[in-house]
Each structure stands twice: as structure tokens, then as C-alpha cells.
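Below, in C-alpha cells: the form predicted alone, a single chain.
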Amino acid sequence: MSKINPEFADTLAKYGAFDITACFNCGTCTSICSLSDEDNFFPRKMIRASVLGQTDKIDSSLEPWLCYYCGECSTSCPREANPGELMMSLRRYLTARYDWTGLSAKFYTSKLWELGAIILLALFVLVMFILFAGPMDTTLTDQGGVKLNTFAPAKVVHIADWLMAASLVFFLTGNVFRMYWRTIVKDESVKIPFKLYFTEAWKFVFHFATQWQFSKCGDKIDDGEKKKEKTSTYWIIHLFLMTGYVLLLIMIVGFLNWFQTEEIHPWWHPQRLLGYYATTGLFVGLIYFTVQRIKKSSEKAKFTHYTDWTFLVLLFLTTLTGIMVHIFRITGLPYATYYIYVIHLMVLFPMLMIEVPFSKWSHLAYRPFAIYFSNVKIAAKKIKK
């Protein structure tokens, strides 16, 4: 039997939820949810577990990650218990539970901790440039561009990128393993045949690459073409933002020597086209989601945790300074290029080191893994039958 923790409501409130006791377990949220089915019965189960403080049930559940927060459950709740926001808070809570370092809990429950970490990491980058940066060469290339690699050699920066990427993989892999241990290994209700981990693996790749579940939100509610258009727009823009972010990360970590060159390529060169796609995806997504949160034009945008704004601000500054570096470099403005490049990395480094393994962007890994693990368990149960 699950233990009951009457203080859990106070704990969860630190992650964004509020008055979870308003729910009287009518089940409207589950009946209206497009993503709830006979195998994953949410959000009702998670709300009940939260009200009772059954933390072991919550820790072992994949359901909070299977919710993509269309908001229909909250708008339809007769008690205004906001089940959609509760599920969002549970995702933050579980992110902290998976994190073996304890940093996620600090960042999600303390503005001072998150701001302090950002400042500390930014200062670290600044000190590295002060100690190891090359000369600020004001002579231009034959094409009139800035000699950025004289100041910050791509080979050296690339090594730093690989060290950063190794750190991100180390932390995030450890956290995903803890998620796997809690939701699969400790679940004694089903035994997983080893081959299922391979036969179901394509679903992780598919959902990570397409974010397909977003496109299904709201399908049970037929409000005509306007409703379908809103769902489609949200999914496409979210996909655009995500692919732009991932593409930029791949270019920086994997192909910096090709991406950060002193040669000024024509606008149609793949190097610039890929950069323009990534930048456009980031800006379109940032504008869309920022406007939504300011105007509170959708249910999911009515309640914003401070970490949501931190993520948007860091991503905006990273994108803006990256564009400025590109413009200053190709137009031959040496000092502007060098100083903005330093500022760019002072924002980029904290954003990646905090958001990817410990905060908002870790959800990009947890959600497709949750779908993958859920399908593995479902397939195993079918074999058992």
C-alpha cells in the first residue's frame, strides 16, 4: 500500500501547483483528454495521488510525461482545480526527483539558486576568455570579414564544446537512468522481455524527432476548424523551435570547425542556410511563446513558473547575440564581433548547462523516453496475456 504524505501539497506548490485539494475526483479531466487511454489513465490518477501525497506512485509513474498540456482538462474542470497545471508541476517535481545531483530541485524552488548558477557559469566563461583568448586582430580578411578564429580559435572552442557536451551527456544520462529505474525496473507488475527494448526503440526516435503527441492534443473536443488550426499551429511552431535548437547544438558541438570560419560564404551556402533555419526557428518559437505568455492567450500560458521565463530569456539572448556576431563578422566590425562573441558564450554556456540536464530542456528527453518506456510496458503486458 502506498504511503500517504499530507505535506506533499506544500512540496508540490514550490514547483508551481496550487490548491490541489480543490479536485473532488469527478473524472472530467480524464474523459476529455485526447491522450488518455485504457493503458494510461490520466490526469485523474495523478491528481488523486498528489492529493493523498502518494509520492511512491508519482515517482514510478510515466503519466505526467505523457501529458502534453493542451489545457482542455483545466478549462473543463468544474472545480477549477487546473489539472493541466498540476501535471506541469509534477513534471518539474519529477525532473528534480530524477536528478541525482539535487541541482534541479534547487533551480526549480529557488530563484536565487538559478540566478546564482547563471552568473557563476557566465563569469567562468569570461575568466576563460581573459586568461586564454587570442589577440583582437583588427585587420580584415581578403573578403572584408573579421578574423574571429584569431581571437577564439575554432579548434580550441571545439574542444571546450566537446567537454561541455560530455558533461551534459553525463548528467542527463544519469538522470534518464534513474527515471528508467523508478518506472521500469522497480515495477514488479510486469516483466520486460529484453527484445522489446529494441523493437520499440523506433518510437523514441519518432517522437523525439516529430513531437507528434502535440498534434493530437484537443482531438476529443470538436470546436470546428478553428480548434484544429490552433492545435496544428502550436505543434508546428514547437517543432520549428525544437529542430532549430537541436540543429544549432549539433552544428556547434559536432561541426564548429565548419561552422565558425573566417571565409564568408554566399547566402545560399549550406553553412549559412542551416544557420538561418536554426535562427529563424528559434526566433519564431520565442516570439510565439513569449506573446502567448504575456497575453495569456491559451490555458497553458496562464500560469508561468519563473523557470519558464528564465529559459525564454536565455534562449532569446543566445539567439540575438548569435545573430549580432554573424552580422558584425561579415560586415567587418572587429571589436563589436569580439565583445559580442564573449557575451554570446557567456549566455549560451549557462543556458545549456542548466536547461539541458536540470530544467526545461531536459523534458525533450524525458517525454520521448516516457513514451518509449510506456510502449515497452504495454507490449510486455500483451505478451503476458
Second form
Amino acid sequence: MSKINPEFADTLAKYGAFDITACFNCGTCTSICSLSDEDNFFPRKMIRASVLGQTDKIDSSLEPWLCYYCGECSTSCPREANPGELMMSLRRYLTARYDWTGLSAKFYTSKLWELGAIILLALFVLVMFILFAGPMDTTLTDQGGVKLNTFAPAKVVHIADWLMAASLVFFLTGNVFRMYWRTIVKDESVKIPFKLYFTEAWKFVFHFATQWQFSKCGDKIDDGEKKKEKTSTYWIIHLFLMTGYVLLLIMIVGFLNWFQTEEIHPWWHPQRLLGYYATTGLFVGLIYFTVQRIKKSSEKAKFTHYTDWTFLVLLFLTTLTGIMVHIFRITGLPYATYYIYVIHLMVLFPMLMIEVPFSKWSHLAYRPFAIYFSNVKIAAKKIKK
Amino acid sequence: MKQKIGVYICQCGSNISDYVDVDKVLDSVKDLEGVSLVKITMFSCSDSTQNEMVDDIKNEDLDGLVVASCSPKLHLPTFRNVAIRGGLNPYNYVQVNIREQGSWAHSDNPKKATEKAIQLVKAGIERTKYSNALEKTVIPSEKAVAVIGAGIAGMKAAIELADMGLSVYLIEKDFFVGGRITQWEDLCTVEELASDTVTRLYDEVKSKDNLTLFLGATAENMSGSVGNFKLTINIRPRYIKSDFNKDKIEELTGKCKTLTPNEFDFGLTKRKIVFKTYPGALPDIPVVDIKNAGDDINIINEFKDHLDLDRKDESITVDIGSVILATGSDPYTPKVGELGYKEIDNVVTFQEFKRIIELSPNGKLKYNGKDIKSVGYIYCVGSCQAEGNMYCSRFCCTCAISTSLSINKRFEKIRFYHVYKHIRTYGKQEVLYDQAGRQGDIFFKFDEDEEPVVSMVDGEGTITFNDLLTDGEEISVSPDLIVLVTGMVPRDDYKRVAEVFKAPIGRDKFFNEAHPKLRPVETVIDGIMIAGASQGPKSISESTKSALSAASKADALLHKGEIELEPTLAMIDTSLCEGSGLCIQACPFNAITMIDAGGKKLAQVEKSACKGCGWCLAVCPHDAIELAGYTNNEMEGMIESLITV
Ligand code: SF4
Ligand code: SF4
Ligand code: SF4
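What's the form predicted in complex with the partner chain like, now that we've got the form predicted alone?
Following is the full complex, with the preceding chain placed first.
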């Protein structure tokens, strides 16, 4: 016998869900969803659990991660209960639930906390520079570039990078483990044979690298070529943005010595080409998604949580300042380069620290893990049969 | 005996002629005695054929007419009219049904269908031969109507009838008008207060000179027949003088001590013995409940100058032409223990809930002194089930949901749980269902075969059920108040009322209409109409609609001041009648009386009461009774021709 908790809808409202109690359980959303299948049918059941406040069910469910928010369900819902936005809100909610520090919940439900954290982390970077930065050398290199590595030696910054990356990994793996614990270990209906973790592992890699589900989301209702085109545009742009971002992350964390140089390479040099690819990807993606959100041109862009804006703005500022650092450096403007470099890191650091383990960018990890876990479960169930 | 009969055999396009060989029918009857003309027609009912028939009657000087075609239910009036236009008496026309009872019924066997058609037409011709010219009887009728019940339907019908110029007697059992709706604070779906609506109607009732309102009155007995009923009414005393002194009565009320449960509030409150059911009750005159006076009788006696204590029940008789039954309904009362009713403290019916809302202080919903923050409805109690109504009461979903919305405008946020079997907020009310969801109400659906259980869990009244919307999971909720959304059942005294008026009762025990679609407010008893929820569960707007149509039906019947009766009535041959009186016992309509004709006892038929049912002729040992239009000669002639091939 389960008791219900109708107040949960109010909690969830802070994460962006609204009007969910308008749902009259017709099931249209589930039948229209192109990603829902016989193994995982959603979103109706998730809405029901949310309306009744059955948090155990929600905590142990992978379904919110299997939704890629094409918004078909919201468009088709006869009650305008916004099932798509509910799934989005559940992803935010689950992100907060997986996070053992409790910070994620604070960031999602309080603008003050989110803004405060950004400012704090930015100030931290500033203080670090004031304390440890090298001299602001105004002489230029032989190639006429700024001597950035004198002001901020890549070696030192790299160590800071490593520290940051370590803490990101620390938080994120902890959270993924909590996700694993709730969705697999606590699920008594299925026992997972150990070897399945290996046989299904390629799914994690594949989905992480391709975001393949984005391309499938929303192709069930066929209202002509236009729809298909939209779906694939979204997927490609998202992929572009995502690869750009991951590439930068890898270069910054893994190969900063190679990436942040004083030497100005010719334009075809892989360092520059990769950098250009990444920044273009970021820019195109950012502009596309920002315009979509402003124009509310698709179902998923209709409702924007403040954390979505924070993310877009921080990423935009990071990209912009990153490009400026590059331009100022190769055109030989020392002060401009140094100041912008400090600002660049003042934005970059809080963005990574907040978004990767506690907010939107954690999805990058949770989504492929969810598909992986779900497939492991399905495979286990098949074996049992 | 008719000698010049015209016979028309209809093909009905090909509906008849595809299976019945109409030429053969023509051949078999054309030489019969008395037949002077036989024709086959394509469509007998077409204008041109009708005209042709009229000409034939005139030119050939026909004295009888037979049309072999479809069911008389369809075209008897059509061809009777043709007879009249040709100058024939309409009762010299006989319709033979060779379509519904011939071609259609026997499409698998055209040969036999043709044989049957021939026999039927022959019988029809035989009946026509012996048919008599009959005239409709016209009797004067009363231009007055009695409306039973001054609820919303009764008042609406009475006002309408008065506006149409008829005299109206509005007879109410209670001492106050308004009926069931006065127990509701708002009217659901509209924000208007019930008390305002009743006041408006009451003012209108009072403003009509030709409308008399009887309160504390019950219909006791009725005799006569449509157009001329005599209705006896019993009026109980109110014990308060009509020119009462308000201050004195207030003083009296103040001094009275005895308290009895107030039926109007379903016993949720107590009232004194000098009382009004609710503060705004109309008319604004209290009633003295002498029976329950107890010790207060001394105080009552102190004030006897201001009271009417000697008054007794009064009986009066009114002459009316028609009656409208608008006696309304009762809420279904759950059995003790049904879903915790009367066993668990916080379980009430929806009608009680409406009183609780009305009686709650401003801004706070309270029951038994406790604040109510959440309410759990259980739907379809007494509807769609063996107890109460087998079917959906239709008003309850809408009213319950509408109340959850209106209550949240009047009080601090109250959470509603709707535990339902079906939600049927049909038509425009669908919007309310939507709004309730948006307001945060939570809906659960149980299976018809798995009723919810109400029990005490951890000291709280709890509803437990398997929720079909959550994979059939067992769920329980413990709201502050559990409201059983009960349907409508007939008034507890429906049997008595039905007996007085001979009103037919359906299997659901509500009054029954003559035809659900074509005669929705008439009963099979001429002159007795039904309106409002006495006919079955109805919303207020449905009730008033039926009241208005019953009123216009009554007006259509009476406004001419005379009523035409079918001439097919029992006729007594006084030379044969021996006064046995068996027919008197047999007649279900009390239409026969025994008269003394110079020492000889003779049965006599009251034309206005006879319905032509024929019971009496079957029992008369002397064969002294005949039914006009169905005389022995006619019937025997038909039988004779049917059995000779
Ligand atoms: S389509 Fe809308 S109303 Fe229907 S189940 Fe889904 S959310 Fe609920
Ligand atoms: S947004 Fe798309 S993927 Fe997500 S539940 Fe709705 S229909 Fe399915
Ligand atoms: S025909 Fe019927 S109603 Fe008429 S007198 Fe005979 S028994 Fe009575």
C-alpha cells in the first residue's frame, strides 16, 4: 500500500514542471513518443508518479534520461500538461538527487545560490591570479605574439587544470555511482549477470559519442520532410556543439602544454584547426539554441529554466573570451591578452565546476549511462526469460 | 352493411411488391361481395394517389375504404383524412398492414407472403363491411392544473402555466418552498446561490393571481378523468397566525429550549420546535412543531394568542383538468457501514457536504469543529450499482467537481482527491474537469469490480483502492473528510403519490414517461404529466426544461376548454344488461357505474373515463357490452374470412 505526496508537484515546479496535475492519463504522450518502447514506456507513468509524489519510483527510474525532448508529447497532449517539460524537470530533479553534496539542488532551486557560486568561484580565480600570476611582460615574441606563458605559465595552469579535473571526476563518478545504485542495485526485479556490463559497454561509448537518440527523437509523427529535417538539424548542431566542447575540455585538461603556446602556428596547424573547429561548433550551437529559446520555435525551446540561461551565457562568454585571447595574443596586444585571459578563466572555471557535476553538463554522462544501464537490464531480463 | 367498398393495394415503391404479388391480391379480392373498386398504387400516401382516392370516393359513391399498405401506426391518420376529404366517416376506413406484417416479415417466402396478404385484405374488407360511422366525443374540461411539489421544477411549471392563463394549484408537502436545491449553497456550474434562485421564483409565484400555493399540503385522493379531475388535498396547520406578530414569535422562539435534529441539515445541526429550516427559508413564517414540543408546550401555551393552536388538518377539493407531478428526488442514503458511512466519523454524503460548506464560518471549512484541509470524494455511491440506481445519476460528477472548484474560491486551499469509477462531466461541464486537474486535484480510478474500502488506519479515516491509473497499484489516502458522492433516488413517498395519481412507475421506481423520445413528459395516464427529478436523476437545467415542456403539454391539452375523446369506447346494450356488475370490477379505470333505471339495475359507461381497453366486454356473461369500432360483427367477420381459404 503506498501513500501519496501531492505536495511533490510543488517541489517539482521549482525544477520547471508545471500544470502536470492537468494530466488525465489518456496515454497519448506515451503512444506518440518515438523513444518509448515496450521495455520503457514513458512519459505518462512518470507524470503519474510525479503527480502522486512517488519519489521512490522516480529515483529508481532511468526513463527521464531516455527522453531526448523532441516535445511531441507536449504538442499532442490534449490537456496541455506539458509531459515533455516534466521529463526535462525530472532530469534536473534527478541530477540534484544523484548529487550527494546537495549543491545541485541548491543551484536548481535558488538563483541566489547559483549566482553566488559563480561569483565566488570567479573571485577565487582572480585571487589566484593576483597571488601567483607571472609578470605582465609587454615585449613580444619573435613572431610578434604576446608572451602569455610568462604571465600564466601553461605548466602551472595545467596543474590547476588537473586539480579541477580531478574534483570534477570525483563528484561526477560519485553521482553516477549513486545513479547506478538506485536504478540497478536497488531494483530487485532483476539480477544482472556480471558479463553483461562488458557486452553492453559499447552502447555507452556509442551513445556518448554520437548522441544517436537525438536523431531518433520525434520522428514518429511524420508530417512531412520538414519535420525530419528539423530533427536531424537539431542532432547535428547538438553534436557539433558537444564535440567542440568535449574537444576543448580534452585539450585543456589533457594537452594544455600543447594547446596554450606562445608560438603562433600556421593556420593549418592541427592546434589551430582543432581550436577553430571547437569554437565554431560552440558558436554555431550557442547561436542556434539561443535563438530557438528566444523565439520559442520548438516545443523544447518553449520553456527555459534560469539554469538553462546560466549555462548558455557562461558558455558564450567562455567561447567569446577564448577567441579574444587568441586574437589579442597573435596580434600582439599584451595587456588586452592578459586581462581577457583572466576573465576567460574567471568564466570558464565556475562554468565547469557548476555545470559538469551539478547541472546541465552532467547530462552528457547520465544519458549514455542511462542507455547503458537500461540495456544491461533489458539483456538481463531476456536471459531470465 | 357497406356495399361499395374501395380497395387500394399499395406497392410501397417495391417494398411490398418485391415479395407480395399484388396482382394476385387484386385478383383474389376484386370479385368479393361489397367490393366495387380495386386498384394497385405505387405510393398510396403520395399526394396524387390521395387525390385520386378522394375523387373515387366521390365519383363512385364509395361507402367504405380499405388501404392495404404499411402499419396503421404510420398512415392511419393519413387515410382517415382521405376518407374525410371524400365525405366518408373516418371510422369506415380500415388499414391493412401488408408491409411490416407481410412483405418485410416474410421476405424469405414470397408465395406465403402473398397468401397472407390476401387473407389480411379479405379480413379488412369484411371489417369495413360491418364498420359504423363514429363521432368523436367532445367534453368540456377544467382550465386548471395541479402541480405537485414546489421545488424548482414545480415552481417553474406553475409560473409558466399561470402565465398561459390557466388556474394553478401548487401543492407543497413542506412548509417552505424550494425543495432539494435549498439545501445547496450554490447551484454548481453557475456561481449563483440556490437561495437567490428560490427567492426569485417564490416572488414570481406570489405575484400571480391565478396561482394558489398550498404549503404543508399533500394530495390525498383523485377521481375523474383527463379534463375533469377532482383532487382532494390535505393541509396541515402551521400553527402560526397569518397576521403574526414578528417580535412575539421571536420572543417565543427565544424562550423555547427543546432541540431536535434538523432534517434539513441531515441532522448535522439541531433546531428548536418553532423554526425555519434555514434562515432564508420562504415564506418567512416559522412553523411550530407541536409534536416534538416536549416541555416547551407550556411556553407555547403562554403565547397562544399569537398562535393558531386550535387549527386542525383541513381537507379541500379542487377541480382540475391535468396534473404535473414534480415531486423531486431524495439523495441516496448509504447503508450503515457502506464505505464507512455512519461508522467512521469523517464519512459524509455529498448532500451533507453541501450543508457542511454552507454552515462553515467564513474562510474556514469545518466539520465537527475540525478544520478541513483535504477532501476525498468517492464517486458513484448509489449509482451504477445494484443498490440505488443501476445507472449513472449524471449530475453528481459535475456537481462534485464544480464544488471542488467553488470551494477553493471561498476557503483556503483545500486539496481534493477524486476516487472515481467513471468521470462523466458530459457536455460543457468537461471544462470543469479540466480546471479541477489544473487546480491540483488528484484523480484515481478504481475498477468496477473492486470498490474502494474505507477503514480506520492509524486513527485516520482512510480510503484504500487499486488505482488503475497507477498500474493498479494499491494506494491509500487519508483526507480530513471523506465524501460519498451519492446519486438520486425517488422520494421515500413515491408509492403513495403514484397510487393517488395512478402514475406509472418504472423499474428504477421513478415515474415513467409514455415514450422516452416522443412523449417525454406525459405518462400513459391521460392528463398526468411528470417534471423534474421525479422522473429520474436530473440536473437543475434539465429539470426546468422538463417542467416547461410539461407545462406547455398541459396547456395544449386544456386551453381550448374542451377535450376530444376517441369514439372507440364501451357501449352497453341496456336490453341485454342484467346488472351483474362484473364489468365494474373488471374496469381498471372506474369508468362503469350502476344506475337504477326504473327498478332495473343497469351498468353505465362514463365516456370521459373509458379508455376502450375492452376488459369489461370480456367478462360480461350476457354479452351486453360492445366496443365501438371493434364490434362483434366486425370481429367475427374478420375471423370468418381469415379461417376460410
Ligand atoms: S497526453 Fe497529456 S493528458 Fe494524456 S497522459 Fe500524457 S500528459 Fe497526461
Ligand atoms: S519529449 Fe519526446 S522523447 Fe521525451 S517523452 Fe516526450 S515524446 Fe518522448
Ligand atoms: S372498455 Fe375498458 S375502460 Fe372502458 S368501461 Fe370497459 S373496462 Fe372500463
